[in-house]
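There is one chain below, alone, in structure tokens, taken in the form predicted on its own.
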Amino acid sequence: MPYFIEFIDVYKSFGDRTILDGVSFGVEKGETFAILGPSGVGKTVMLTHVVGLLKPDKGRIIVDGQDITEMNERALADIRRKVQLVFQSGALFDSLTVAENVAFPLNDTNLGTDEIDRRVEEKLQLVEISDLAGLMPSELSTGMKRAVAIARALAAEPQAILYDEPTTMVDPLMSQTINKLIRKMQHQLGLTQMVVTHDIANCAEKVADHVALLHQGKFVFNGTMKQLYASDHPVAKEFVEEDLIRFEKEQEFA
């Protein structure tokens, strides 16, 4: 199976701090790939490289067979239609309704008003939030904002979606809803997906076909969830154990 997204020996530093230290991996077409690691380790930096918001210091990034490493903004516009990034904050426009936010990526297209309205309604139904269409972002919970952001990403009819910490700071019920949406997007639409998260039990375990653990700029593990739980690597074992402790504490207070 060909890779839809591929990093080849990618390096990235900010000042004297190395974030990515020769990272290589591939995401197959139609799979969901989760990047694990604690906050601040560089997971989001990897996502922003995929859509060309950041450029590597060294190495190559391939998206759908195209080397995007040196692409200019005009060429990257096509990549960004193909690959949508859902930010942790949702990044909705406060002055627009839910429906208007979802329609936003379609405003610069040749689509007519009726077709835009049809597509917006279709995407809102797909993520099961049609009843929110007329609300403003200020009226939504954090989880609902993320659902709207997913609908907006889908409006562009991409081939891939990147999710930045999709279940962080939401209640367990909304976390389940978002996880089901991510799986639904894969199974129903055949999307390629990348998820960055620090949460194994509440996210990666529910959505990922493959997971990779980022530590000090390198992947110390890359495989299936089953293989992660069986890993003898000290960093992987510690990360899994800490996640289990956190999950058990959350269950106590749920």
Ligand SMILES: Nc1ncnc2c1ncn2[C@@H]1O[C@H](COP(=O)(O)OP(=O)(O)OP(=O)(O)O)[C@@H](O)[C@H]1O
Contents of the next structure:
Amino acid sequence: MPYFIEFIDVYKSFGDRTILDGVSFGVEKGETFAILGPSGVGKTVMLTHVVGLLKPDKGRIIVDGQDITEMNERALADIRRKVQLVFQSGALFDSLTVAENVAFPLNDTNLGTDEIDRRVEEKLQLVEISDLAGLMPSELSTGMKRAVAIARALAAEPQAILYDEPTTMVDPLMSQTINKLIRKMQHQLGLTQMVVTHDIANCAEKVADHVALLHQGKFVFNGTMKQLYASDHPVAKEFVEEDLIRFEKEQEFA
Ligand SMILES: Nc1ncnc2c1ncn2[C@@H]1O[C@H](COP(=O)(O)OP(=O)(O)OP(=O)(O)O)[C@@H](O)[C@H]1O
Ligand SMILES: [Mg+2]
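Complement to the form predicted on its own: the form predicted in complex with the ligand:
Now the complete complex, all chains and molecules, led by this one.
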């Protein structure tokens, strides 16, 4: 399978802090690839490189067969339509309804209002939130806002979606709903996806075909979930064990 997203020996520093220290990996077309790592390790930095919001100091980034490393903003606009980034906050417009938020990326296209309305309805239905169409973001829970952000990402009819911490700060039931949505996007729409998370049991395990663990600027593990659980790399082992403890605690209080 060809890679839809590929990092080739990518380096990124801020001042004297090295965040990405020679990272290489590929995401196959149609798969869901999770990047694991603790807070502050560089997961969001990595995701923003995929759509050219940050540029590497060294190395190449390839998306859908195109080298985007030195692409100008105009060419990147096309990449950002094809590859939608869903932020942790959802980044909705507070003054617009759910339906208007989902329609927003379509407003400066040449689609007519009928076609826009049709698409918005279709995406809300796909994400199973048609009943929220008229609500304002302030009326929604964090989890619901994320579902709306996914519907808005779909409005552009992308080939890939990147999710930043999709299950953080939501209750276990809502996490399940979001995980189901992520899987549905893969199976029903054939999308290529990246999911950044610090959560194995509540997220990566439920959605990912491949997982990689970021530690001190490098991937110390890249493989299947089964291989991660069997890994004897000390950092991978510790990460898996801590996740299990957190998961068991949550179950206790659930
Ligand atoms: N534009 C920037 N300028 C300077 N430093 C930055 C910039 N963006 C990120 N950093 C730093 O890079 C490091 C990695 O940040 P990043 O947001 O990618 O972490 P993360 O793994 O996503 O963490 P979290 O799980 O908390 O979201 C942090 O120390 C952050 O302060
Ligand atoms: Mg982050």
